[in-house]
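As structure tokens, one chain now follows by itself in the form predicted alone.
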Amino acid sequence: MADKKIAVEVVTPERSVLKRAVSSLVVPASEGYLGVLYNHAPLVAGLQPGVIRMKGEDAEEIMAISGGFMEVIENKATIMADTAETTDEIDLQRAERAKERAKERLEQKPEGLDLSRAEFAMRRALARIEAVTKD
């Protein structure tokens, strides 16, 4: 079994994030969380803000994702991510931050208020603060 694996590359427009040969895959799509393993059949799925998750052979590797495409075919999965971040590259306090503010405009709803903007903002800071914080 351990020569059935998904070749998996995430990229933003940036830079390549990953590339991993992993034994599943779950990706937050964009009606709910969407499992892929060996042999899964072709997909185009939106990503919306979440935590991606990937199980190679001794250890699973989490990011946190703002949202994307990602494209299944032939045992390789191909994210296509608006922004990534290894959990290394994510500084906690920061995301705290980021989440108390958007909380902060959600709840006073300041005039002029962009609510998807501010909602988006809520859903990236907790994505990261899960991806850090959730092994």
Given for the second form:
Amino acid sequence: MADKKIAVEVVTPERSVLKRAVSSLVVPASEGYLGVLYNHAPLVAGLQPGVIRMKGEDAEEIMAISGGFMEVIENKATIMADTAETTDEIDLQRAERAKERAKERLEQKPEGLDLSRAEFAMRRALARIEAVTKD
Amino acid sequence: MAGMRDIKRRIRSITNTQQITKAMKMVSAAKLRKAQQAVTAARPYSDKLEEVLTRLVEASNELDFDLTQKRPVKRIGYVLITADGGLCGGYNINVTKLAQQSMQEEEVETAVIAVGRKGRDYFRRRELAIQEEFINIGDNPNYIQARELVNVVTKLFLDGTFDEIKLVYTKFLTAISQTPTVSHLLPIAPEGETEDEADSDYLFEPSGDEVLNTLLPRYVETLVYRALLEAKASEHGARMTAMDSATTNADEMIDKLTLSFNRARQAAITREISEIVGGAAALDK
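Let's compare: the form predicted alone is above, so bring in the form predicted together with its partner chain.
To see the whole picture, the full complex is given below, headed by that same chain.
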């Protein structure tokens, strides 16, 4: 079992966030959460805002991303996220505020509201909150 | 011969200027290092994205997306990336001239989308068409800025304002060498050739077309983001070189002036002595 690891790399346009060897990986694919285990078939998936879970030897690592792509090939998974934050990097209060703001906007629906944008902001905030609280 | 006091004043003024150029050189060196790091940090993402894109393009037989549609070209947009400030040698003028030259060679109408004050001012002074302008990008361009720029550019492409978009920026080679380049931005024309024959059948989630649909805009964003970063690094590199040679020139000028100052002083002393000697000789008679 020990060797059956997937090499995960998380990159964003601005930096390379993390590299790990993990035994399982769960990502928020565009049509629901998707698990990747050793020897997964080659795959390219679109990702939506959500939480990535990586299980290593003992600990589980969690990150929040706000959409992007994942490519899996030969036990290498590359996650190209628009943004990615580890749990220590997330500012919970800020995420809560962002959530409230997005909620308000979605409820009041002011004129000229970019609905998809507000919804996206909401989901981003929720992903961050989830990453921190379900640690 | 210029008076001693004049020479002294000039030496002092040049020394002051030299201090400024020296400081600017050091500031640019520090900023250059940061900009270079940003370029390196952005590389894994854009390389990977390009790789995936190429693979996807290979897998799908026909590309039929908004961003890949080829139309008869009636109007071309040039995204021109320059600096907001000057004092960086030929940096701004080289890239601007290249853009202008390339635009003149086109047989159709062109307009510029100016990123950076210097390029905008150049086209404005000559009363050439400017479609949009983006000023104050700052020293560390971020992805959000690239995205905003791309949003505007894509809109201009999709609504038919432009049928083709080109990107003119300064490619960063090393700290002392940068070359202005013109590259093609829209419509996207990916090369569908990969060398490794690892084209195992990919699964696409949800589907190849849908993945491509979200990937293509991001591809454009990374191209622009990368261009912004490279242009910024080039700017700092160019400024550093310019300021370095300015400092050296100031050194030379100070040397020369010191020499003529000493000569003037010596001449003054000699004259004084000969006056005294002449006066004494006159008294003796």
